[in-house]
Amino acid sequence: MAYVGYSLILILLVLAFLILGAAYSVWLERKVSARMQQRKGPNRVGPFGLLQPLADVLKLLIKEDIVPSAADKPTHFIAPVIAVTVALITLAVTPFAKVAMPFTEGTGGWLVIANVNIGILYVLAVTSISVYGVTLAGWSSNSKYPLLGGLRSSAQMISYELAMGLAVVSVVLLTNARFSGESGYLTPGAIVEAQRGAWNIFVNPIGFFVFVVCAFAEANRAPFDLVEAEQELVGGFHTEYSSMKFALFFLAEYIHIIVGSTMITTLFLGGYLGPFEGLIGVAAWPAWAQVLWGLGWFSVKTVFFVFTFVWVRWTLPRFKYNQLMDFGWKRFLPISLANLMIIAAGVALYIAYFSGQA
């Protein structure tokens, strides 16, 4: 019963982190883009404009909710709910730290909402569902520009998710070779623990690059924001949305940025692991210090990649639709397959070498 109570508290904390993080990711984006364009950005509402996200939410709350008369109203309503719900539940299997405490006994020692032995498959499955929110939004609006944006989202998902999946499989192979714990090698916590010797960004740099680029497409961020493309499609799939329904799509996009950053951190940057843990004896620290250490490094890495998402958006121009298809099918898919075969061969040699020594 106590474990359930701890889980509920952790769920509330993660939801608060995601919602507040998404709100202040918008603030960060406006500040960074202003600095890159030699402007000031938000600076009137609160110190340094820190209350600007609250003002934006209040503005959207009091706006009129307009629904096209020819729209499929139930689907039009449910589409943004699907988008934000899928974004929120993705972090359920992400480990934020590892420490021996009463409320981590049921999760193998990881500070995580749910430690399931197929956690990485859960993440891939849930992120695949997110396309339904965008596609249904475009179709239910009964308007040509949103429909084109929704159709683009489906084609875009197929083109990048194959390469993304292969990049994840290469990480799973490395985890299977290097992790010797009891949890399954499909567990995100096991993937992090397998990186104690070396982070996957150094062992699998090609997989890292492919996954990062695909994460941009997953979040519908520039230069892969073809489902919105205001110069071509007015506003894309959310053209016919206003008020809080539009805010939900906006919220979902920035939550996807945070979730994508946490997945990059978990799969390739060692998650909650910091440098020189063995030398400074982190394992012998008090439990609260280990939690702060893990959460601190996890947060620093995640915030860095959130900044990278913002940085790239205001640096690179949008790719054309045919260029995205070309990247996905003719470039990233062959590269991901070749990288997977190289990793598999390396893992086989690694296992053969150590089994021979034994």
Contents of the next structure:
Amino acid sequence: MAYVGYSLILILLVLAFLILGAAYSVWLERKVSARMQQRKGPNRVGPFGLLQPLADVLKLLIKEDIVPSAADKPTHFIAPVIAVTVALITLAVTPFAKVAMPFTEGTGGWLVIANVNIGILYVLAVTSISVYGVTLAGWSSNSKYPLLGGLRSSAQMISYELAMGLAVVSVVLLTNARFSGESGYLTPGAIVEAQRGAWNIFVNPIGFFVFVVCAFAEANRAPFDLVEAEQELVGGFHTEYSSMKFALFFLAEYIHIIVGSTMITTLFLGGYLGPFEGLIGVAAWPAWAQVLWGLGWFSVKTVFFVFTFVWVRWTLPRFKYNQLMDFGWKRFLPISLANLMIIAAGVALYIAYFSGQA
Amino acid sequence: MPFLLYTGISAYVPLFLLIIAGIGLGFLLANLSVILGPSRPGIKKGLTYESGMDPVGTGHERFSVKFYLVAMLFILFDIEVVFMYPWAVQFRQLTQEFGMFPFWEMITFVLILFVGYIYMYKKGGLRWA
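Mind sharing the form predicted in complex with its partner chain? What's above is the form predicted on its own.
Now the complete complex, all chains and molecules, led by this one.
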């Protein structure tokens, strides 16, 4: 059970990374949005305003926690806890690197918290729980704006989950089609390993596009941030939240951005794989160099997508609600279903006519 | 077989540890400002926000039946998606064994699904304007 000890270290590192990463994503968002609007953004607390997130957290911590007297108090308390917990535990099955070290012996060589064979299903299951946090927050506040915000968000999230699930099915199909012999792999580690040679973004570009848009919708980010459309719904589902509980929803949103970026990276951009690994001969490097190489590429891709989330928010206007639902049900669901069928046809034809295995 | 698959319950131990840590952290953070912050409740402060006016009626207004409809449609289609996972993970073996048959079988399934989708479309289940 030595690997449980290693996993504990990794768990602490991942939790610290997620919370700090979320705080600094807020900083990044404020800086980038400021630059896009020709402002300077936070620059008073610390160099380049780098200590701004810490100052914000400190301020939120010592503010009064106001609970509306009409609210359903236990539910009102539990909603932000659900939101942040779900965001924190999604990263459990994402591999950060693959290398043979004592640290990774218990997990099949992957630097991952838990290498379980349900893998990607765990991610899908956990992300769908996040709907509860938002819906319960909206309902329990016993106020009109949060109720509407919560309802909108639950309808939106479940609509886009369908297309997202279908995009993941196409990735799973491609993954198992590329291994010879046994199959049945659902672990993200195997999905990344299958992308040696060609990343899924090149093999399955439509799936990539569908998944990225759905990741935006799942994280309730612009252009899908109807949930907190300020002009219509004040603050949306967290109108009645203050101090640290409000901060938890904020934290959850930014952790969702980070986790969404890691999922896009893992499923479509080859996760920890760098370009031309075979040519450079990475497999012959010492273990520490391989870990740094893997972690480096994983971080670069993830940070790029975190930046993309911010970039899109300050570029595209918000959808109308009927457009949003139409987009999910009438465009993305048929497109991702057709994409899956095309990929299945391609794989089947390849096996039947080109590989001679049929 | 290229990788080891971890099927035993011991592979899930770190997962449970992370879930426990996540829940603990959530409760801790949610309680921090309750402990650290001041507490000066007031009657006006406890009112729900309604653009500065006194709230009118209950906060739990009736809302459109459309939202229930979306939830039901979601369950229907999500189950179809779940059916596709076992098919997708075994697709290569199935094709090697039975040729194009597993592919046409899924096409049939999707077409039946599509008939339901068309019905829903025509009935106005997706009309939001």
